[in-house]
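Just one chain is shown here, as structure tokens, and it is the form predicted on its own.
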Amino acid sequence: MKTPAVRVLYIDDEENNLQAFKASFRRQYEIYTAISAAEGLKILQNVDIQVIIADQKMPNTTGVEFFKSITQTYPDPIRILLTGYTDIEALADAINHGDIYRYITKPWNDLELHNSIKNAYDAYRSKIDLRNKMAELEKTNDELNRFIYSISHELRAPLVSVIGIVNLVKMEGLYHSSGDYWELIETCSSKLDYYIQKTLQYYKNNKNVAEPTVVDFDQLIKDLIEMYAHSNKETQFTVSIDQSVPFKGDLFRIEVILGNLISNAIKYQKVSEPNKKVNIEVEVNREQAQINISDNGMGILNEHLEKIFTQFFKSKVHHGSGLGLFIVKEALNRIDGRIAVSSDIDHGTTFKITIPNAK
């Protein structure tokens, strides 16, 4: 097969420089050549350029000035700059900014330039490569998580008619009478169904962009407590909430943050404990939000407090899924919040979580 030939603009106000350019590398490359930066950018408008030369001295703009007037219209070219004497600010200042692949003194070495040129161009290719497979990548991904919700949606229709099956034989007094297959069937379809939403609950986390709208944390918290309080009655909640000013932020992801975080403390109670308690203190002021949320639960381990929130975490005490932190740490990202953990085996963990106020 016949390569491709390497498109190259070159552009110099001096016509000798010109003809002495286009007989040298004519019979390698499809060369176009310009007597002036306006005449090179009406060549770029028409013509998929993949190596741009220009001279540094030109009349009315120097090649480092045209080089940073294409860069956002023009990204995508590798230029070249050839110049008769050293400017090293203007030089340093180019490369610093990468405006310039690399320059070349004048009068040039015939093989020099052709070097720079051939390697100009593998870089011209790897960008393109790269953009083309990153775009590849995102289709694949996008694919991926897009099937991954429709399963997930899809499974929790007959999971659901499975619980509610469980809960007519609880309402008929019949939970007890096959010995321990309906507990057993009751347990499966609750962690399946964890799963299932902790799955959905990533997609839209990854998929939903962020709409500030105004959030009463008083509200929001009591209905987080309604929902996940049910598993664990003997759960004492402490709440304090200081909103004096309106915040505003993404609801859907500061209710995913702080529902997987009451849910935790809920689930991760010590059995023997008594007195089993989750305090949840929240303080807005008009730049962010503080929320502590601690519990008197079974703690964290040390060692384990710098991996909790990555992705599949599970330690040997807590049976989890290890995607409920993984998304909390994602959704926080997401609206540019912070997270900080501290715990104590013996008395339990407290979640310090700071989220902007999109006012």
Second form
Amino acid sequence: MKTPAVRVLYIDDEENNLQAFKASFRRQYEIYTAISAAEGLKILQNVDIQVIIADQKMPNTTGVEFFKSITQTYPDPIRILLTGYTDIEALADAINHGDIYRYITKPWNDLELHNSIKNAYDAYRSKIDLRNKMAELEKTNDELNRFIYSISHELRAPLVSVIGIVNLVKMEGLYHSSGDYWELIETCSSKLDYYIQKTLQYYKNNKNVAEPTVVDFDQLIKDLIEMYAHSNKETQFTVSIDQSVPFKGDLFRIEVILGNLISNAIKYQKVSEPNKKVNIEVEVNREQAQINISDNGMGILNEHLEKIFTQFFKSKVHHGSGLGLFIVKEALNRIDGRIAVSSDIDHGTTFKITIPNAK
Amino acid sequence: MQSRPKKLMLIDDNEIDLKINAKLINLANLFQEIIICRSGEEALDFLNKYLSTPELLPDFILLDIQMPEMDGFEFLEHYKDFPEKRPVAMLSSTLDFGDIKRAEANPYVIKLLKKPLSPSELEVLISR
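Provide the structure of the form predicted in complex with its partner chain, given the form predicted on its own shown above.
What follows is the whole complex; the chain from before opens it.
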């Protein structure tokens, strides 16, 4: 396979060197030569050069000065410096400021220079490949996020219509008119809606961390209890909030974290328990917020404790989406929070969360 | 019973949702009459047509967000110049915080109601 010609620019104030270079390498590479830094710049402006070789000792502009001057405007071509004598200072300067890939002493050895150009071109390719891959990945990731977002929206609209129809059936007193069919439709629709909402939460969690905003835990917990206890009025909530200092944080993620935990505490109650209880304690200081959420629900089996935060883990008996606690964990990771859980089958479950105060 | 507001304008491009919501509102007996508009343009035409006969204008507007061509927010842009303004509630299946904030930041919108429409929630709103 014929490889595409590598475009090499050689800048030197001695015409003889330029001629010799051309004579040695014109078969292997596409060669451009320039008699001064200014001439070299003109070529860079017109040709997509991949490797630049510049002589250090030139009148007006030295090789290093030239490389320095193009670090911003032409960052991609790989630079090789040719020096006629060993000038340590020039070399140090070149490596520190000129982004030089290699230096070669004059008079050059054809094989050494040839190998250097080949290696420089490989370095060039890797650099460009990596950048293209990054751009591609970012684009794919972006598309995926947008896809999830719009699918969740498009899926949800007709689903919400179905739930609306069920509400209408209830209002017209037809809910029990066809055995339990309407009830089944309602259960399935709510489940699907729950999955879609979790998918959306997960999508939003993937986005960047928002600017910290003021979080009033008293209000937030009240709102969340109202939202999730809506369908279950049996559970007794005991809430104690100790917040004497302001707390700043990522309100959306904190809402997602606490919302999922509170909803779980309500959902996973023991059916037989007459006094269903959820206890929420919040303690805020200048450094962090410590939140404990405990219930006297069905508890989590010891062997499941390790797995509850993994994606799509669900217990056999009581299936949720397998996403709730996974999202909690992911959201906490994003805001440097921590979570610990203790549970037993007899007494219920306690989650302890710590979230740093952004102040 | 307190005198209920007479006319509701329902703006939504979705035929099924129009049907469901009109029926829900009728069953809950919240309005005497429902004016149905299938697009923001149709609603604006209606409002402009009856500008000189305010008794024919709606007392309350329920506005969907996602609609083709003129969406709910664009409708509000035009509504801004309408001289006989009545309270507007937006109605959407959106869960997007951006949409919710944007809706409630609009001076003519009193609330964003989530689909499915809850008649009791709407009742609280109109009795304010």
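Residue numbers count along the first chain shown, from 1. Computed from a predicted model, the values in this text were never measured in an experiment.
* To do: Decide which of R146, H176, V162, T73 coincides with the hinge of the rigid-body turn seen between these two forms.
  => It is R146 that lies at the hinge between these two forms.
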